[in-house]
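Just one chain is shown here, as structure tokens, and it is the form predicted on its own.
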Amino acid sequence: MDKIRLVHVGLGAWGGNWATHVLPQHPDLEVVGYVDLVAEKRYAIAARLGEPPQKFFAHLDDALTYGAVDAVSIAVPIALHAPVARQALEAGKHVVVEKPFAASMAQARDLVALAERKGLVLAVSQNYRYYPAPQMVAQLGHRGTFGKIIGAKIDFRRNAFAERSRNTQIPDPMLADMAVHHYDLMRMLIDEDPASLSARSWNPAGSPYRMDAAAAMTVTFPGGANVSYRGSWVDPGPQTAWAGEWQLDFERASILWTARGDQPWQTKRDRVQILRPNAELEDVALTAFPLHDRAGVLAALAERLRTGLEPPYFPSGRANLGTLGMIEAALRSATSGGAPVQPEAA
């Protein structure tokens, strides 16, 4: 097929990053329009990209009627994910929407049903899936290379002070906005939805965050794997890569891995190592990912549209329901003091 003719919605801090760092020169795309209600944002991105003002619109309807459009990418506040995605789907366009998928499981289910009725592709930008390390780990785990998975330990440590973070006012910065990536990777690597989880969250003294910036969690999967998770936006210790530091324990070995470094060299921190009993760590050679992160999501979307088949680990809306269910369960558990909660079935 020809390049996907794409309209991009949202030119704020993150949506503008999509427009300037992800969409330009993507080999599978032709961006035919940009949408944002705020005129200043449209002018700023138009000037930065050197694009004509005719490609910038205040409303999605206008962008969709300006010319031929195949798909819509959405990077707006979470409360707007569902209404904008619905508008695009109703107009007969494929959709890729930023994580978290929607503000509620009910909204997400509604969108999945709508896309399926219309025969359209609805994808969620779970961009951490598209790195060399997690894809290698998934292959090793799903092939049963080291036997059955027993459990995992995950640590995520970042320091908002050092990074001059701009996300200090967002709701549930750890358990929802950040940990959604780690929930999704758990599901991808273990290849199950959790049976239950127990979560606690808190806001350490001196934190610049409005809501809890640190959390700890235990997640139990039906096959018997138990995952211990710790995450913090205000940890003064050694900083992890964005995917965190993982130890996946199998019957015959453990896999230690990490992924997603900082821009512009995001794949340079990807690492996979095997630890067998009474042996030294073995480094695993990784396949290069020229199109990684959000560009990888878009490349997978293009493959799905070209072939009609979902590529491995494709984050379709339906497949992502379990990740959204983990967010809701973690928030309910933390609100109830860590009581075990069963995530809503996908």
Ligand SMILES: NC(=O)c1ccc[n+]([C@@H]2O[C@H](COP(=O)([O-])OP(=O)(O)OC[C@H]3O[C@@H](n4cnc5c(N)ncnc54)[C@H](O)[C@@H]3O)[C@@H](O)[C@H]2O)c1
Second form
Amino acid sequence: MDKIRLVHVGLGAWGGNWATHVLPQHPDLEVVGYVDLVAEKRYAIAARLGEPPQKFFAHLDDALTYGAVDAVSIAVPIALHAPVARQALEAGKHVVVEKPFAASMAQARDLVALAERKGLVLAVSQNYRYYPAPQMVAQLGHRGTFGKIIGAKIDFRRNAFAERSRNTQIPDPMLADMAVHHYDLMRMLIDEDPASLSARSWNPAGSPYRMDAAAAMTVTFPGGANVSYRGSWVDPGPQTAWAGEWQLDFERASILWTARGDQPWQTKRDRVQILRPNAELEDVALTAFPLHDRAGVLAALAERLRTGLEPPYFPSGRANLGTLGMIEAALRSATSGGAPVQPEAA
Ligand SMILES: NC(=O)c1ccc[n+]([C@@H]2O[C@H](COP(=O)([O-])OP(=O)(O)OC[C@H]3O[C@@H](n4cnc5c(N)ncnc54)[C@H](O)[C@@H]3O)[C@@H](O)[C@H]2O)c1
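Alongside the form predicted on its own that was just displayed, please also present the structure of the form predicted in complex with the named molecule.
Zooming out: every chain and molecule, the one shown earlier first.
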């Protein structure tokens, strides 16, 4: 396959950003169609991109019958991830869908089975994997130089008031919508699925969010690593970068890292440092990463389609089941007052 002929579905706040900032000039793609139910969104993006109106559709079916299509990218509300992905897979197209993968494990498992039956690639856009810092940390950790991993402390802080957040009505903004990135990074870096998870969540006084915007949790991995996590959308402290601030502890050193600055197309806030006992913090030089965030996911998809092999850390639908399992476990634990829950494995 030369370039992937892609149809992109969803031109809302984030999906529109895919169309304007991620898909144009991507070396592995040719966008052959854009889909959104709302005409104004289609007109706005068409005008912004200078693309002809014939490439814009209200329904995915029409886009799929218009010309040759290899794959579909999906950035619609979560409840529609599974139905739209199913429609694309049934039409014989590869799929890359936004996080969280689906509204339930059952839906996600159905999609994985369907893709496998049809011999199609189904991927989840876990875009935080595709930044220089987590990729470097994964390499350092998995090499075993610092010994076995013993745990991690993770802090995520945003300030809804400073940011004038608009997205305050989403369900479970912390434990589902945001922490999904952090669950996925835990699984990528620790290279295991958790054995047990205990979570509490609350809505801080004055929070503009409809549902709990802050959470704390402990996650235990089968190899013995323990993670303590704190996250808040409504924190008056200094804001962290979106990947959060991590201290990843190994037997002989800790790795301190953060990634994903305020704009998704920047990597300048990525930082990795090593702390050995009785030594100064040591900066690790990061490898340039021209295709990062969602462009990195799409480059990995292209490699998977070209070679038939999954590149390292590739967020296939099957691999992502463990991340979705952590969302469900966290929500279940929080509604039972923090009781330990065993997440459903991938
Ligand atoms: N990975 C990240 O960092 C990140 C960041 C933000 C949002 N997201 C995810 O992106 C997805 C989209 O978020 P958003 O902020 O763009 O949402 P949004 O509500 O702003 O936009 C959704 C768009 O989908 C369109 N739509 C709805 N049903 C459709 C259908 N059946 N066919 C075609 N179009 C349809 C709507 O008209 C709307 O324009 C969500 O799943 C969200 O979780 C991911």
